[in-house]
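Here's a solo chain for you in structure tokens, the form predicted alone.
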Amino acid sequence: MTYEELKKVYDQVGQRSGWDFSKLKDEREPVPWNYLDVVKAYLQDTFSVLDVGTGGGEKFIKLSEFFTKGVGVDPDPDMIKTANVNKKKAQNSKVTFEQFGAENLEKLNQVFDLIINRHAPVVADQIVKVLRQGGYFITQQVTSKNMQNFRDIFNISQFVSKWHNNLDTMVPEFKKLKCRIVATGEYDVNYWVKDVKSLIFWLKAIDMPKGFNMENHWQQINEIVEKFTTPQGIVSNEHRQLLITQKL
């Protein structure tokens, strides 16, 4: 496709709202767990729940029917604004949203029965400080091998986070803090976006590479489409890790 054609698609897809990816047409191979189902298995209707890195609160609001009250935190003020809009639309009185980073959870001055975290920073000592005795922490993380073929095209080195969100670092950290490792999991499966519009929306939404735009990256988009288009769509990989731990 020409630059002009790709730029037209780029302008048409617009911006995502919060972490709403409903515009994305995609498919993946079967996976061994579903994040929401895992969390539901640990919820009780009497629980207070903290969602660290809640984004626009989309998933937290869906989960709220299974607990008494919850707090969703995110360091991005725009995400918190979106979460409050979503809360109002859902007429939900169980959850509140506050602007906090993962490194400042103790400033909430609350203790929670369950803490959840999806694709967001984990600071183990902060999690433990606001988790009640016997409470559980559940996190699903995106790994450095996620979307590896796209990363290669964009010449992006392995993702490195200052929070070290992977099992190799999180498991020792939580063990050191006297927590029991209940379960870990990992999967790496094929993932397809169905068309160029979905591909551009996806990359624009997650800002990959940093500062993604058509002026600088239209040739790489064409290379991705040329190399990785299959009968099921444009293929990459989805790599996730899961950790469930309990405060003793």
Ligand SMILES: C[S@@+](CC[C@H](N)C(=O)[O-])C[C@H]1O[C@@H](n2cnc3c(N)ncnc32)[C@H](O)[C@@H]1O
Second form
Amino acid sequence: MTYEELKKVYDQVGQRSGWDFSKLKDEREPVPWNYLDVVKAYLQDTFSVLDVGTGGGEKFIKLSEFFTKGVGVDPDPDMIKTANVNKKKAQNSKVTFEQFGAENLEKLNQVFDLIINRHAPVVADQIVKVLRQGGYFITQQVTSKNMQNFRDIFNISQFVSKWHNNLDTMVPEFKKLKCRIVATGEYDVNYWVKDVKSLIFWLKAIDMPKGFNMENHWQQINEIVEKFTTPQGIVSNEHRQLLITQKL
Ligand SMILES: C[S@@+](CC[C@H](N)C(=O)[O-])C[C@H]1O[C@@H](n2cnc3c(N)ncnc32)[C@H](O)[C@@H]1O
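What's the form predicted together with the ligand like, now that we've got the form predicted alone?
Okay, now the whole complex, with that chain kicking things off.
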């Protein structure tokens, strides 16, 4: 495609709101767990729950029918604004949103029955400080092996993100803090975006590579489309890790 054609698509896809990816047309191979189902299995209707790095609270609001009271935190004021808009839309009175980073959880001055975190930073000692004894912490993380073929095209050899933690570091940290490792998991599956519009929406939404724009990256988009188009769509990989740990 020409630069002009790609730029037109880029301008059409708009900005993501919060962490809403519902515009994306995609497909993945079957995965061994579903994050929301895992969390639901640990929720009880009496629980107070903390969601660290809640984004626009999209997932947290969905989960709230299974608990009594929840706090979603995110250091980005725009995310908190979006989360409050989403809360209002959903007419939800169980969750509140506050501007806090994973590094400052103790300043919440509260203790939670369950703490969750999806694709956001984990600061183990802060989690343990605000988790009740016997309570569980569940996190799903995006790892350095995610979207490997695209990163090769963009020449991002090392996936460096302060947002993501991996099991190699988290497991020893939580063990040191006297937590029991209940389960760990990892998967690496094929993941397809169905068309060029979805591809551009996705890369723009996650800002990959950093500062993603058509002027600098249109040729690489063409290379991705050329190299990785399959009958199912434009293929990459989705690599995730899961940790469930309990404070003893
Ligand atoms: C990929 S989004 C995930 C949002 C949400 N958990 C979800 O799954 O849809 C990562 C979020 O982590 C937030 N974040 C970035 N730095 C953070 C920090 N130090 N502590 C907590 N959250 C952080 C970002 O603002 C962003 O909203």
